[in-house]
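A single chain comes next, written as structure tokens; it is the form predicted alone.
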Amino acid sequence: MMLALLVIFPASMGVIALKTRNVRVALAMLLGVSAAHLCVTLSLWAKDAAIPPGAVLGLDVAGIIFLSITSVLFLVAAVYCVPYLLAQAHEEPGGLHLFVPCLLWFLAAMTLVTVAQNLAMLWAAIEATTLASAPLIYFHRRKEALEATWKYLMICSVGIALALLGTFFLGVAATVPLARGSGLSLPALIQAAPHLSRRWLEGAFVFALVGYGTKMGLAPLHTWLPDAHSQAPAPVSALLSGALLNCAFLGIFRFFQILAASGNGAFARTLLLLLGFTSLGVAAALMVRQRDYKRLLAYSSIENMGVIAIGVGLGGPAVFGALLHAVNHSLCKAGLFLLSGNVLREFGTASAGDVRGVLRRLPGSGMLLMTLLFALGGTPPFGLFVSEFTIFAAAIRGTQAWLGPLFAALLAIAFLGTASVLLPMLQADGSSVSESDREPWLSVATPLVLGLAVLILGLYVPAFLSDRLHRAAMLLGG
């Protein structure tokens, strides 16, 4: 009942917000729903009951991790929206009346993804995230935003259609006598996995990987992501990168669980390694040439989705590293996208070449931007260093030790590409630039909170989180 309310409540409030024309009232609703959602989510950490076969909704260890990331980021983004919508957007918004309702429906859809224990419902929930978030990308009624929205809808729709085909394949695999009655229930399919047709299972995973991998931004199916993330408003970009990509990864995670339970996890790991290194390599190459700082962050998301896929593909301790990396990347990238909104508001352009002196004109945002740049690059003492080093160590200890140096080299290229774009933006240009007005404290405090969380996870992973991450990794054979 509590899980159903977590989905129904924000969805219902979205309908009510649609009829609200006062932006302050809509923002109050957004903040109230976000805070309530996080409170309920935190209370669910105390419950750890087994999910019975046939259950439609349920929260396992993987679900609570990704639900918590979504809830935390949504509250931070909602707080950031207050100054962003009231006075600080760099251009006049065109879809203001749809902004809060779509955000709340987006939250409801992402919540449903994390609690769905039926693969048909999971598919519908991931499709719902696309429909809820598309109007948010077109918030600023620009031609580029319209193109990005259509690209997002078209490419992700093709991907979700392939994922549906994978779900059908799974249904066919479950028609063997010993698995009849499983339907598309995840717990029942995992229980029956050793009896399922291996050929149909492999086909189902391939289609799910391609389909949900498109939404996750894995190369070469990533082409929608740089446009959508760069055209969306800053708080929406933070949610797209920090929360939505995780939802797509969770779709792949669920299919992997079934394949691993059938004893054929090696097949899935091989494909994930291939797509993971492809994504990391493509993103690193494109980041070196990038001159738009929002698109740069978007390509960085592709890079980090590749890191997660590689960690899961390596297996063993690297799976724990991959899941920890998902947490770290969500916090860090959301903070960077919020900061990009501050920079865009101040300078009015996303072209990195036209932005100089961020540290001077926006000292708070500038310092945080520099800090999170190094955090994103995997330098100590931040959390991404811990997760990337865990994956690297597992790689060099594995049977294909050469993957470790390759992994480290591609990460280094990506970091140098990012630094070569962002560091010149921070420096003063030597001209007599006047000091800008004080930055709205909420627009600095929100990325600061996320940056502190990334720092803490680099120094210490709390036992409650470490335990859940280890148990989630075990679901994939880690």
Second form
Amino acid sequence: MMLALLVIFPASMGVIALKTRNVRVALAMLLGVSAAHLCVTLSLWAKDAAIPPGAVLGLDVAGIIFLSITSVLFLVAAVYCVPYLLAQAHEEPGGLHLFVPCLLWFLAAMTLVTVAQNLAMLWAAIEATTLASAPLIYFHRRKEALEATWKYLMICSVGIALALLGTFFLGVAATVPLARGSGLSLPALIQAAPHLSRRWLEGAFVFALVGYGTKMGLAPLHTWLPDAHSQAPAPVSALLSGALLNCAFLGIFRFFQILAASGNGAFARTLLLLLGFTSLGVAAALMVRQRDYKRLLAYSSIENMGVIAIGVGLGGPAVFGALLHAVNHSLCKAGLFLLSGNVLREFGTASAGDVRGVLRRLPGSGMLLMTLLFALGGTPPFGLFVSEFTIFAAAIRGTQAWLGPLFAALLAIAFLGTASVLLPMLQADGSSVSESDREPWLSVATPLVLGLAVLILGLYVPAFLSDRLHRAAMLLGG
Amino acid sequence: MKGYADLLVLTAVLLDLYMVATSRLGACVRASALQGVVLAGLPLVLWASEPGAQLAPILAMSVGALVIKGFLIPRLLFGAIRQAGVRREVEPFVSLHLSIFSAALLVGVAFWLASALALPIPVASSLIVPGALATLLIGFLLLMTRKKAVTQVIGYIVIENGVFIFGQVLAGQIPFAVELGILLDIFVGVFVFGIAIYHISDEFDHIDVAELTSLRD
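So the form predicted alone is up there; where is the form predicted together with the partner chain?
Then the entire complex follows, led off by the chain already shown.
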């Protein structure tokens, strides 16, 4: 009941927000809903009830982790929106009246993804995230934004059609006599997993991986991602990268759970390893000499989705590392996208070559940008170091030890690529005059909060979180 | 009734081939509409006479497909073509001969794949799985070899039709799943592509996806 409300409330508030023409009223609604959403989400940590088979909505350990990431990031992005939208209100009224409603629907759809315990519902929810976020990408009514939106819709819709086919394959796999009646309910399918038709189950995973993998941004299905992330407004990029990609990963996670329970996890692992290393390699190659700093961050998201896929694919302790990495990456990347919005507003260009002296003109954002850049690169004492090292350590202890050095080498290339683009932007070129800082404090405080969270997760992982992460890893046989 | 199911699936596959072969945009849209109408009959002939089948979801699925695939989406596409003054030819990236040859090849692949995937449940029509796969693969062919936004949308609809045909295997068992498919069809058809095409035609003189190339590495 509470879970249904958590979906319906933002959705209906979105409809109400559609009616208002006043930006301030819409922002107040956005803040109110996201704060309420976070409060309810936090209260759900206390409950830990088993989900009855057949339930459509339910919150398991994986669900609450991803729901919490979504909820936290959404509140931070909503707060960031306050100075952002007030500044935009004078310039571009075009996409403004749809912005807050679509954000709220986006929240509702992502919440539904995390609480869906029926694979048909999960599929519908992931499709709904596409619909809700497309107008957000097309916020700046520019030709490039239109191109990005078109690619996003087209490629993700095809992906989602394939995911539906995968879901149908699963339905066929569950029609064998022993598993009859389980329908598409996740707990029932997991229970019946050993009896499911093996070949159809494998087919189902392949299609789900391709379909949801498109949305998650795994190479070679990632082609929409750099465009959409670079064209969307900063808070939307933060949500796309930090929350939406995780939701798509959750779709793959659910199918993996069934395969793991059926005793055929090795099949899924091999495929995930393959796609994971492809993503890491493609992203690392394209990040070197990247000229657009928002695209650079987008490619870094592909890289990190690859890291998560590799972690799950390696199995064992690496699965815990992968899930922890999902948390870390969300916080860190969302912070970086918000900062990129500050830089874009000050310099008016996304081309890294034209931006110089960020540290002087935007001292707060510049310092944070440098810190989060190192956090993203996996340097201690930040959270991403812990999660990436966990995966690396599991890789070199595994049966294919050579994967470990390959993993580390690709990460190093990606980090060097990022640093070579972002670091020159920070330094002053001497010619620009030091201006009075025009940073609204909220647009610095929001990424600061995320940066602090990444730092804390690097120093220690709180017991309540690590307990859930371990139990979620166990669902995948880790 | 069940004998008709084979006929309907075969008609759908023939329409796939026609869409690949025709060079006229209007004919392509009309063929996709006709395919929608043909597919709307499929749930009825397969499941309506089945004892114990729930009639309401099956009827809803059929009517939904008829209205959305057969009427709404084609209307939208024609509207977009008129509004943007698109040239009435398909303009594929590869020659039509090559497309037809590839499509025929894909039908063969679909039958081969289907023979490898034995359904664990008896289904009235043995053509459903190969028909679904053939439609899906040809949809991909249309999507990838055509330049215009409108023809890409047709390719996507053909892919969806392939998934729809496959969904018929489950329609009697898990109506919930198929209903959701229809529900999302509504969204995709009306909301997404309607708005997207509207804006694209608004911004550009003609809808040509090959023009959308300013974002690349």
